[in-house]
Amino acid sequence: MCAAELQRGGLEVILVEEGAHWTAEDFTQREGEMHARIDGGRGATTTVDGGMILSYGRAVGGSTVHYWVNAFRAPAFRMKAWREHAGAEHWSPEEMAPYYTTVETNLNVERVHDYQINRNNQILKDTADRVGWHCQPVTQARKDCLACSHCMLGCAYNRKQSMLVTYVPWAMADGARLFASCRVEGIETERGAAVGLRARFLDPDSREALGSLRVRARKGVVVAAGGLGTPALLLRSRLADESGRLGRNLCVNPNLAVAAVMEEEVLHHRNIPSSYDVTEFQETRRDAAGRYLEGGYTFFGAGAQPGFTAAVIPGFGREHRRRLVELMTHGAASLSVIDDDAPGPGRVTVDADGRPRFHYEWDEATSAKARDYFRKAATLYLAAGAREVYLPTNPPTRIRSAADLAQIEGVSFAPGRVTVIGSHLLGTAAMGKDPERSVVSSDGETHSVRNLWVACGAALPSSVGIDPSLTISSHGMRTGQRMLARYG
């Protein structure tokens, strides 16, 4: 987003991307191959305690290559918190509306079409309506979608409007240059300003180092490596951490799955994964004394291919295989987006060799929201007529009636006891007005290093509480425009 703005505005832009430049012809729809190609950790990155899988992109186009293209504006209550608590001055629905509108138009963001709604999502919507919970159709960035169901593996038909097929080629058409399979090792500064970077070319398959690259950038450097990569790069470069906040405040929107065995055939892996979102419990509700009551999450219909489904189902051997076949044929499933309390409970560090390490403290506030999601989702599927509801615990928790919901109170979220994925990785170079409490300004420039900008989700002050892609894109566009205002 930022690169396209800058190049169109008359600056000379070079894009340096650690991941390879895979295109539609490379997207084989085979899970093992594609996770190895486009996922940042080949699908196997975890926090240091092994308690959470972290999913993020490493390819030209980043995480937009393998996400589900759900596209929402940040809620007004979240923007209000960013303004009041972080001093993020421009974050209001009115000021951000032009950026959101432009991105929505350019990425063809529209309500999901009827032909894209599979049985899994229809069960979620019909049952939510029946029990009186607000459930809305998802808005997504697709154009003439073929509903092939392989959204997480890269779109082999270029119908998903990822950065790979939109803003990156648009920037290059205007003259931007792209160096892919090229990992930035450090950012160079002179007299307190960013002036360039050092990078190393990598073999896209073996990751073996092949050669080096140095870029001199008179106008500055923009970092857009996501909630994990941006702080890791800045920490390796020993830059922008005068506040001591760099790498802290990691938010991940924990994703937990609830699956139900229905009497009818469901085939949740057919068609697009997600088309309805239950938003009834989006805001956290507390009593007069501030004690948690319910909410603090959304959840949506979730379809997945067999390999991914097998990976998140606890267990081994014949019983695991039986449950997988059962859930692939008759399983209905949903996935949570739990809103991390601010400040985010996670952290990114680097070791002595500069390798990133990811930490996440699963606190009681997060546990309370996760248990409430388990209760609400299980209640919904029982109301839908499920024979059995599975929670992703180890060993599996099975719920066959309302009486079994009491088991949820005893669920442990210790590492290895529940399968949880973090995919909305935000907040680790958070913006704010106070240089002692934040890393970048509201415009995206780091407080302590001139001409060093952060244009990705790392700059957001906290979790968005829903899919953040549209908000990240709008922030990137605004950052580019603020840079043009500075440099002319």
Ligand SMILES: Cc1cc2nc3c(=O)[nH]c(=O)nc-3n(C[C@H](O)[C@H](O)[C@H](O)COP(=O)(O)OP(=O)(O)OC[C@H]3O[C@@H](n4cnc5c(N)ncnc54)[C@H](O)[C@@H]3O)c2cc1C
The other form holds:
Amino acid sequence: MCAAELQRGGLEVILVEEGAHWTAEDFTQREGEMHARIDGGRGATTTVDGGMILSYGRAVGGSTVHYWVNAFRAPAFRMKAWREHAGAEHWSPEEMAPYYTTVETNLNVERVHDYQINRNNQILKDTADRVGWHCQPVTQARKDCLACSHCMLGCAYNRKQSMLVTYVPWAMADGARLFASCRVEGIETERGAAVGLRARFLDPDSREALGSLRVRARKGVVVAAGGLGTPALLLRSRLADESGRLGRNLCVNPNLAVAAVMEEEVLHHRNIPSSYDVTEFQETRRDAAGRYLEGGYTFFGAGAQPGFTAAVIPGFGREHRRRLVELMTHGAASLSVIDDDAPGPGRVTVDADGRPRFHYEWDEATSAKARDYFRKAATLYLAAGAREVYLPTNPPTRIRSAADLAQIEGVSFAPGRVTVIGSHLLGTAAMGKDPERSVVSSDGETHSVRNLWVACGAALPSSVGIDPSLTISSHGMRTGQRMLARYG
Ligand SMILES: Cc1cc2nc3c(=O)[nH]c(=O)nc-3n(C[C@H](O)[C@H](O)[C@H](O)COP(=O)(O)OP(=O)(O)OC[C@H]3O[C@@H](n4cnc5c(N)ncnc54)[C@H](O)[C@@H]3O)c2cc1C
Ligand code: SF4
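Alongside the form predicted on its own that was just displayed, please also present the structure of the form predicted in complex with the ligand.
Everything in the complex follows now, all chains and molecules, and the chain you saw is the first one.
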């Protein structure tokens, strides 16, 4: 977003991307091949304690090549918190509206169409309506979608409006140059200002190191390496950590799957993965004394292919296989977006060799929200007539009646006790006006290094409280405009 804005504004932009420049012809729709190609950790990055899988893209187009395409604006309550608690200026629905509107138009964001709603999502919607919970159709960045279901593996038909088929080629058509399969190793500075970078080319398959690249930047350097990559790069470069906040405050919006075995056939893996979102519990509700009551998450209908489904079902062997077959043929499923609000419970560090390490410690506030989601999702599926509801605990918690819901109180989030994915990676170079509490200014420039900007999810002050891509894109565009105002 930022690159396209800068190039269109008359600057000369060079894009350096660690991932390869895969295109639609490379997207084979095979899980093993595609996770290995487009997922940042080949589908296998975890936190150091093994307790959480981290899912993110590594390709030209970034995580939008991998993502599920749900596109929402940030809720007003979250922007208010960013202004009032994080000191991040210019976040209000009115100020952000022009950016959101432009991105929505350019990415063809529209309400899900009827032909894209599968039985899994319909069950979620019908039951939410019946129990009186607000459930909205998702807005999504697709154009003439064929509903083939493989969004997470890269769209083989170029219908998903990822950065790969929109802003990156638009920037290049305007003259931007792209170096793909090229990992930035460090940012170079002179007299307190960013002046360039050092990078290394990698073989796209073996990731063996090849030649090197040095870029001299006359105006500035923008880091947009995501919630994990940005702090890792800046920490490796020993830059922008005067506040001690760099890498801290990692929010991931824990995705926990609740699956239900239905009497009828339900093929959750057919059609687009998610078309309805239960938003009834989006805001956290507390009592007068500030004690947690309920909420702090959304959950949406979720479909996944067998490999991914197998990976999120706990267990091994014959019983695991039986459950997989059951869930691929009769499984209704939802995924949570837990609002692990500021300060985010995670952290990115680098080891002595500059390799990133990821940490996430469940705090009580996040655990309470996750338990409440389990309660609500299980209640919904019981009301839908499920034979059995599975929580993603190890061993699986099985719920067959309302009386079984009491088991949820005892669920542990200790590493290995619950299968959880983090896919919205935010907040690790958070913005704010106080240099002692934040890494970048409200404009997106680091407080301590001139001409060094952060234009990805790392710069958001915290979790968005819903899927973040539209907000990240709008921030990227706004950063580009602020830079143009500076550099002319
Ligand atoms: C499976 C999945 C489904 C998702 N579904 C949704 C959804 O439906 N809706 C939604 O809003 N969000 C969704 N998300 C989240 C969303 O895709 C991301 O939050 C968003 O795209 C992140 O944007 P970003 O610019 O912060 O970083 P990214 O898009 O991750 O871009 C960072 C890029 O930097 C590159 N990089 C990192 N380090 C270096 C380095 N040292 N040198 C060079 N390059 C480097 C990476 O390879 C990557 O391509 C999903 C994510 C995943 C993984
Ligand atoms: S479901 Fe639509 S957007 Fe997703 S991969 Fe298929 S054609 Fe592309």
